[in-house]
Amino acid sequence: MSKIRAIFFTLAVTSLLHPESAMDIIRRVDSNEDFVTQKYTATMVITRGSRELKKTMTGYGASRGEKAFIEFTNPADKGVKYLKLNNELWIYFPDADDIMKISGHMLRQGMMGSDLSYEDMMRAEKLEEDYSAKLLEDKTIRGRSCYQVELAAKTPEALFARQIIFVDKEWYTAHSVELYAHGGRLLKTMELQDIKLFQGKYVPTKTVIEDKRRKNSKTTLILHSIEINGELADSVFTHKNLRK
């Protein structure tokens, strides 16, 4: 085989392996998570060795979670409520009849406790501006053929250095996603689980979200309902809608 014939053959090949490339991949990704706005309601389990907390609430999205508020509902936390208006982040407590706004070093901490920090609630990123992609060798997640693309941070500024994302080849939403510090360190991982089709979006019902940084400890998210691009009042993502 002459060496022409044989570079065809490899991009032939590669072609057949690979028919998209990772950016094409992940414009996929973003393009499926993309909302106008959104209503859900969500039971948030937090597991703390054999110990669990169970929070139910009631959230809202727009401008691909430029805008977010959510409401707990469980009698402990009722009335608890948080506003997200771009990259700043006010809670309100009830008790207190008190709005703070949470900023600093208090971002690093766990939602309600959780494993997801409200750093994590802040991320409105859209993976391909925020990061490089490239593909690594293909996967199966629970049953699913996915694509594994490893995500690479722009600029020192990204929350995550480096991502590790399993695609599903058919529906381009993750399964699995793997969250890396600065220094390589592990820092979170996420399986999105139960993944199913919402009004053209495949959305996941289950969501463990594990901070390695902690031991014995885990937090699901449990998807009961959704509305997806419905019409939402402006007048949701208020200060004022926090003390109503």
The other form holds:
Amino acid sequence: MSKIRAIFFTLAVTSLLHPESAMDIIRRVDSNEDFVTQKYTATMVITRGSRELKKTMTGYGASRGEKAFIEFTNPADKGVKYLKLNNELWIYFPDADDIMKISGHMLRQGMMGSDLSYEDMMRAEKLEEDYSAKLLEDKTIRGRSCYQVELAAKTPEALFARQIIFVDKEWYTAHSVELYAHGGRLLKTMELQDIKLFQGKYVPTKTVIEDKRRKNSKTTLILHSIEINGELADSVFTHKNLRK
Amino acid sequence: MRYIGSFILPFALLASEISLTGALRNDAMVTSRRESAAYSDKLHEFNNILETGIVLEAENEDWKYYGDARAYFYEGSSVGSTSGNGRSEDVKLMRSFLRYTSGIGTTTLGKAFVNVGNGGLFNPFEIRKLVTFSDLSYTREGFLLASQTVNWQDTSELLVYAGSPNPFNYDPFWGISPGFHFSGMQGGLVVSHARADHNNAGIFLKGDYGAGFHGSWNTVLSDEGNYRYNEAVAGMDYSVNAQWFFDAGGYYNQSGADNPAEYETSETAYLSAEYYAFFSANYIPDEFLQMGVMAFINATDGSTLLLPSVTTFLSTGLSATLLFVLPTATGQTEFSQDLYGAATTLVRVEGKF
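Could the form predicted together with its partner chain be given as well, to go with the form predicted alone?
What follows is the entire complex, opening with the chain shown before.
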């Protein structure tokens, strides 16, 4: 018995001397964001100065972000649908009853004019696979103690050259993200707020995205409901469902 | 045609989800002329079009009903006489169809669009060819048709359709179009009959490898096979910083006239001459503002139509547009000030609710 106690004591002391590595933290962030399926309703508020546009949507996701389907439900955009299958993105326009593929340079446009680009939407990267990680000085964000992790892209194909992520020390979810271009310029910031626990996953119910290339502009995503790892038919993520 | 809606509407009552949306649009146009036209003694003509629309959607697990009805109120010199302005009204059922989604694809029955080829400006495979320069996103009126799409593993699609623009006047159209998409490329073939003596066989491609490109080639054959001509469109697009958008291309119609004295207009050709070039440059800094200019150049007679515009989005679903239609040439040319006026100013206010 005393030997077992000694082993536990040694492990505890070792973990204090060597706190979690940056990559361990990122693995736990990836794990918290992992899902088999998800279904949600949300509102996207695009703000420019004192003006704002509101768009409501119902979204579905599967295969850990490889598949996504979004349908806009507000009157001005009603019936506009997006389908993401791996690295391909399609849009259905009800006014034309037609489907268009978004690719190449068009992916850099803001989704529905927001600060969130189609490229951002296409991102289903696992941070652990695409970036190397380094721990910086801890910081408190909105009253929560956070690790500050710097990520550097391992390949030139990574969407951002560098990311700074502030990860909650207890929940292992990001509170704040800074995204930098390959030239070193700060491109976007994301503030992930009102984090709540849904089916074992910590999910931000309010996300504020600012594209730093735009002046006085921000996009707020407000999550109204989410169902994680529920049953979802494969037929949701098909071209047929766009035209349906 | 207007009875289709009342026939299909009862099906909508069985739907589990019903939605009704509306739109209101007003186009106020002033056309300035250097000299009075043959049909009007005024140098400044005013026209106004108020359009109201209602879209009804009713859907169930496997099927949906979609209906789009519009009412138009016209006022101005184009519906008046030489002595003054006039007024008229019109009601149109733009689309009214049932769509069933099965394991293999979608079946559409009713008054609907059939989208063949790449779509966009000067698509050679359109059944009825129409271009409205003051409204390039003009919503077409559907045709009475039956169509079936068959999807295979989300990499290819087969479209089969048949219908008629007017069921009381036998003038059927039909077609078959297999399409594919692979990596950054999509394309397909079209074999169709658009109307009497207009049988199409063609190919279309579209892709994006840093810059976007698209191209379509169509050969039109008469029913007897003793007359044929080619029609093609090709273009490229590129954007800078996701705010500046550029588009350029050309349109070729072998049946077009090479002499302005022989220009004709018909539903079988978008424009009258043989060669055209077009380009556009747009600046879209955000969701609230977009401004740009389009140009259409008739390469046969050298006339050009310039369309500068600015659109602002005032709030969710509400926008305002200022558009100018500026022909540069005079005399017997296609984009002539003698035909279009020296300048047309259009103010458009549009709301969706």
